[in-house]
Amino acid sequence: MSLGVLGGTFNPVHRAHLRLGEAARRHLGLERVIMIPAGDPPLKHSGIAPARHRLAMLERALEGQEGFEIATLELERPGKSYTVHTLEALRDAHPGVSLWFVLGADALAQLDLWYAPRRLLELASLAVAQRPGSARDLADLVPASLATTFRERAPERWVHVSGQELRTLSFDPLDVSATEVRRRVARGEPIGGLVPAPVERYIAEHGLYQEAA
């Protein structure tokens, strides 16, 4: 059996946060996509709504959607939050079962940035979202420092030396953001075609991301 992992701040949660986890349960024939809102994200700090707002905005956007699940392990640790911490805790909790992270091109071009890359390697398989323009080949995407520790190379495939795979996942983007939603909320521009209904909802009935992002 193997489950996706999708993390985020989703601040607030939006459509294409949703059409990337489809994506991946389909391209990677997974039973089910964990979306894991962040508590307490190291590389971004200011312009966050409370984990509350965030993790209820998440609960009304996969309303009804199969295939999806929430875990807050993340809202409930202390401190910062790693993301080799919380696929450390997933193994645990879910013992021979395969784990793919889903991550963004972008990411994984700073992957040598984050805390232990070396062993978020070993714990789960990567499927990378390109975005348009972004490079197809895996080699123009992987920091050279982690580069090393692939034994296979195919332009859409890699082998990690553990067995892992990092692997490009096709996928038709939106061209939506989590910025762009809090903008047009500072500027009182509907976001209706951006966000489901039941956060647009939520958003203005509680006064979230009033002043300009």
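Next up, can you give the form predicted together with adenosine-5'-triphosphate of this protein, since the form predicted alone came first?
Shown below: the chain alone.
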């Protein structure tokens, strides 16, 4: 059995997150995708809505969606939210299950800045989706210091020395980011095309993201 893991700040969750999870589920034959909101994301600093709001929006976005689940382990763990610790916890909770960590090209390109990236590559396979303007080839995305830890490098499928894989997902780039959602809300512009309707309502009801992003 294979499970997908999609971690993010989800500040707020938007349509590309949902499309990304769905694409991973379909293309990799995953039983389900576990969405994991970060408690204290190490690489993002300003304008982060409280965790209870980010979680509530994720719950609303996923209501009635088959094949998704939310895990709150990063919200409950004190300190910075390191993906390595999350993957270790998921491995313990699901012994014998293959984990696919799903991420956008921007995140892969910065993987060398994450905590213990070499260990991360041993714990899960990675599925990467293009973002608008991002490089297409894995060779142009994977940071040089990590590229040397892969033993096979076909154009769309690399194999790590641990046996875990790195694959590109077939995914039509979608020009949506949480930054753009926050910016539009702060300017009073519509966000209907960028987030699911229940998330749009939640943002309005709770007056989130009124400050300039």
